[in-house]
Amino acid sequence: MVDNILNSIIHFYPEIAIVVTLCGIIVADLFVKRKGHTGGVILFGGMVVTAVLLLVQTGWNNSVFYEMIAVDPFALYFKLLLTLATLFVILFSMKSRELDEYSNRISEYYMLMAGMILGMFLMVSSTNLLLMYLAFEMTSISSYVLVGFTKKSDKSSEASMKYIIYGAVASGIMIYGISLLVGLTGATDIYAVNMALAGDLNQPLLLTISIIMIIAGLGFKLALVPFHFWAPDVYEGAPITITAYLSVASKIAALAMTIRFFRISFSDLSVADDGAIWSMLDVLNWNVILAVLAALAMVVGNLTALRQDNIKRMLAYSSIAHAGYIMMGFVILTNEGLSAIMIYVFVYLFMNLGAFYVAMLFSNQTGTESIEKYKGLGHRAPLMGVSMTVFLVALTGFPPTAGFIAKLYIFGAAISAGWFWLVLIAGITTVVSLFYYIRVVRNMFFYKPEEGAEKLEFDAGTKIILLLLLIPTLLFGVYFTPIFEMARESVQMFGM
């Protein structure tokens, strides 16, 4: 037993790097009188030590902790994103002038960050229903008090009480899912859930209800429509640099745990082709059943975003949207349809990043989100109006930007796998997308701006995150052949 620990303690040096920083940053909180951005400097840096440790794990394929948590390839692709995702918010959150009016307690901000991402870390790499199910508890219940955090506003402590209402009851809805699972299986582990499915289990109804429940679980937190109901409202009055963390880092989490759990349960592992996956759940067409709900995600979420006069329910709406186009990848589910979601998720989380820290700058100096009051704005700020730009028609999916690239590989795997009616309605949708990222665009340019109106500045370090975020957007729209081999190498699973 204590080998075990001992030689899994190894593969959890990432884990145990953000625990450090946590605790660092509460003993900073203690001790350093200034405090300001403290919190957020070292939490910077633990990420960064984090992310050295993971890229030591390139390669490894291993399971640890009594085979509840798995290293290997598929989970350190996502904890890259993750950490990434996380470094860039950090430096949006120094930024923010909203945060500035709660600097006495901007240290439990990044507390809160913290146990997030240790959530999230679990969430991609857990094999134990139970382990997954407190991955997720943790990162919902940080996110929880990080919606709520700007108190002061009343949209804020209505978004935060909104998303825990909403949150608690999915959770519930999931747990109960998990554990009717658990009772026909007799397993909390996905591969002995997976064999007790090979066997002879004849309880095809209540099999049906549990997943059903799981998927409402998940579902939530992918926001995926009929369970999207919380994210307008949560978008709109949590900060807007958790906005921006929800809108990516949430999504890959909840995406990888959704994806790991499905694989590995519901595969054939014995037969290495790409047929045998669903072969284990005969009972309903489950991969029919996801694209009426990726179907309905494109849908709603673009026609809705349409009429949106708010910069970020336009975009939560966006988000729900992408969320159905990456759910054309998870109804596939082979190898091919993975490395599409993989180049999907890399890419979102540049361009989507991009779209809310533009949003952010520009409510910073204007004290707006009102896209209506975006008018003139590209005249006042040449360089913030031409990136936003960028980033929302990368959003939309043309050329020659990275968006084109990830909604190619997507639509590419959809058809090759026969779902032309899905890859038609994301077409479709795609079109109408363009309607309300390009009045944004409008406004910006199209627009002279208000007689007297001074030009907006930004200091240095404020344009070289802009430019982090740009250059990608626009590299990768005609240089991608890394991402695709970095996402074709990291398809693989432990026990796959």
Contents of the next structure:
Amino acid sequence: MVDNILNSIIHFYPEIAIVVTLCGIIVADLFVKRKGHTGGVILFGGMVVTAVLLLVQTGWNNSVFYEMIAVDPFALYFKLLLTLATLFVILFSMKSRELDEYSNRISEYYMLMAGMILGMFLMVSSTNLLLMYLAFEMTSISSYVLVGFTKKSDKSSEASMKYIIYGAVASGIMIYGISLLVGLTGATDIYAVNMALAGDLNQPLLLTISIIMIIAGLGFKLALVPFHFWAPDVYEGAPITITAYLSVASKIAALAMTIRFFRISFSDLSVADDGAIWSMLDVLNWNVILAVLAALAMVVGNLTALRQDNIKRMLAYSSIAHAGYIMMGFVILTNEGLSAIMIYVFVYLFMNLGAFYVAMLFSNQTGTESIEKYKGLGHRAPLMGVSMTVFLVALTGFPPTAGFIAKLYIFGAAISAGWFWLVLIAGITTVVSLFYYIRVVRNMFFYKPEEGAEKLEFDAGTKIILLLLLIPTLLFGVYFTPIFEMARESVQMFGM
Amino acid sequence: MEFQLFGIGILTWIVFLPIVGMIIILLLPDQSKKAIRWTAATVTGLQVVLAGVIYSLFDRSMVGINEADSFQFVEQFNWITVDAVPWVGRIEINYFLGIDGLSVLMVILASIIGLIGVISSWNIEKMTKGYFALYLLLVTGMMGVFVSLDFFLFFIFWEVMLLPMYFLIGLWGGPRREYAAIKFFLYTFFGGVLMMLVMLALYFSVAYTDAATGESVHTFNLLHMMNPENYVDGSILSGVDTTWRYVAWLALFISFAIKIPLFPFHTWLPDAHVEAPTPISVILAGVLLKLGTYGILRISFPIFPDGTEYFVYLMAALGMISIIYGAFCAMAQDDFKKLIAYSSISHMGIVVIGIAALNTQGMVGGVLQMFNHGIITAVLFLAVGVLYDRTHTRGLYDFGGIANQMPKYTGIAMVGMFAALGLPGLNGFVSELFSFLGAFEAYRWIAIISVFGIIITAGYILWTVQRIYLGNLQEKHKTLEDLTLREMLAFVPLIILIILLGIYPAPAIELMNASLSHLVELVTQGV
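Given the form predicted on its own above, what does the protein look like in the form predicted together with its partner chain?
Expanding to the full complex; the earlier chain stays at the top.
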């Protein structure tokens, strides 16, 4: 027993690094003066170390801690993405003026972020229903507090409250579903679940109910329609750094967990590679159900985004829509679909964080998040304007940006699997999305700045962060072999 | 045919020179407007020189279309390759440029119009740097479409044009520029999405076997897509005359028809034209509209000959409606620019019925009309621009007797007008005649009805000439200056081309004859 644990530890170094970092932030908070971003610096350092430790794991494909946690290329890919997103959000947080007001408890903020990233790492790699749920909750609880971090703002408190209540209900439903599944199959390990389903399990109704409940819980985290009601309010109320983090990182983590759960539990693992997806659960046509969910997310997200004036809200709805596009790859669930998803989230990380970053810089300077107030921004701060244009155009899926590649692969996967109606909806909603993205661009460039509005100046650090997001968004649009290769190699999950 | 400068092929030069110019312009300070203008003029001027080289070296006997080794100035290397993915085989995207008789005239047209556009943009004072940077990006996009032989590359160039165009209309346009810009953008983006879906469907349906390794390679290569043997069994677009192939043809057709623009997808055009600044109208009507018909000829016809045969009457009928409807609409306008815009719809309709005839006369007429209309419409929009610059109005009833005050201008504008009307001896006549000849042979009634469009055209053009140039000169126009040297510089080459090709069209026709005959055979007999 001890042997197993000791042998497992070596696979767990990245997570341990995060735990150490978390403790380090708490300790530092006790001894260092409470102004400034010491916590952020520590977390940043910790995440860099984590990244290095993760890279060591390249190519590993193991299961550790009594088959609780998988250390496989699939998890590695998502962990690297999560680390990247975290690094960016830490940098954002250091530049954020919104957080300045709370500088005496800023270490708390970074500590919670460390907790959240730990939770997300576990979400990505756990192969046991129990651990999945715990990881899910760990992520959620940290994020509830982070959403309400700017507590002097009414909106922030309200958002936090809403998030907790909705979140608790969702996770309650999910644990109910999980317990049904565990009761039916007698297993908490998802491979065991798979095996139980392969055997004689004559409980189609209960099984279906349990899966639907689990989907509801995961759908909540992914902000899928119809479980999306929390997202706009929470995104609007949360500090913008956290909004960015939620819309990218926590979504990626939830996605990875969802994929692993469904792919392992419900496909016939005895058939090599792509065969027999969903075959373990043929009571309902799951592909169609998920396709309808994806279509709903695209339609509702895009149409509602059209009417928003707050940039955070607009981006919130846009991210609901993007969840829909991502779901398209999930509907297919073949390796092709999954690697399309992995390419998508990689690109999405850069373009969405980029858009949030510009939004944050703008609200730093002007204190507003209204899209109307973006009028003339392109003239007041050309680099901001041009970058925002690139990010938004990439979100639309326009060549030659990386966003186009993302859409191309996801649409391609759907077409090759024969989901024409779904692709058609995706295509039409993409055109719709152009309308609200371009509205921001129009405001930035087609109007003169108001009288007396000065040029906005930014320091070199701000610009460098911006370029770090901008360059990949453009570069991967014309040369995307590396992402594709990476996604292709990482699509293997433990035991498949 | 190979031709390289510094080890880089001539087509790469002609496509990416404007990008080089754009980068230089972006590095120049805002105030040095002179340097910015001259940079733009230099790169587009060099494009014209390169187009001249291409014209003189072009081998008129090589057919191209679907034969890889009879394309000219070919440049091909792997751009993106992903090896042996278990579930789709090897993936390949090529940087594949080349021209044949179908594209050579369009390359020449794009280079000429590109330069003319710069000359007529000379007096743009508002945000000069941004204007010329976007302008050059636009030129790269349109040139790129004409030389791409890889669908992926084609699509990227195709979409790259939209954003600069959006800004050029939206920032430098007239009072309703925003509305016009977003309408243009949404329409064409919608077309782009449809094209992307077809592109993907084709991609998954086409795979050729690599001779060296024996692997199955999925590719965006247009020439491979034209070969029925490369279709994977059981894929969506394999086979002949299947539903999905028809659907794909229609989707592709809509995306091209929006660009042409063909009735009923034309409504963005009058708005875009009226609001766009003069040089952008020139580019739009002179080159961008041709991309639609070019795409049909380059992609729809050879890849989907079955769909083409099936829908050819629909296409011809829409062409006919465009001719008649566009002409009537033009007649009803009292805004000079809107009139030219609607006349473009009408004249592009002639291209459509010409190419839909699926015979050599019609095809030659259609492609020649693409070139001629590009030249003529450039003259007409420049003519509108000259008046608008001086009087800030485009109302047809606001003028009269301009001939007395501006004789040089009137002379030039009249040549353009009469060429548009299809007067023998000017270039419009030749191409319209060929188009109608071809159409008459293929589907008599549609051709007969379409020819009435010419009469309506004669009606509105003569009426316009009368309203603007003849009659009594108004008091307020007694101080108008005649053309400046710069304006002459923009007009004269176009006028020379109009007259030259009107009297002796052979140099243009012999460029494309071989290719278009082959295209006709390919579509009708599957050669």
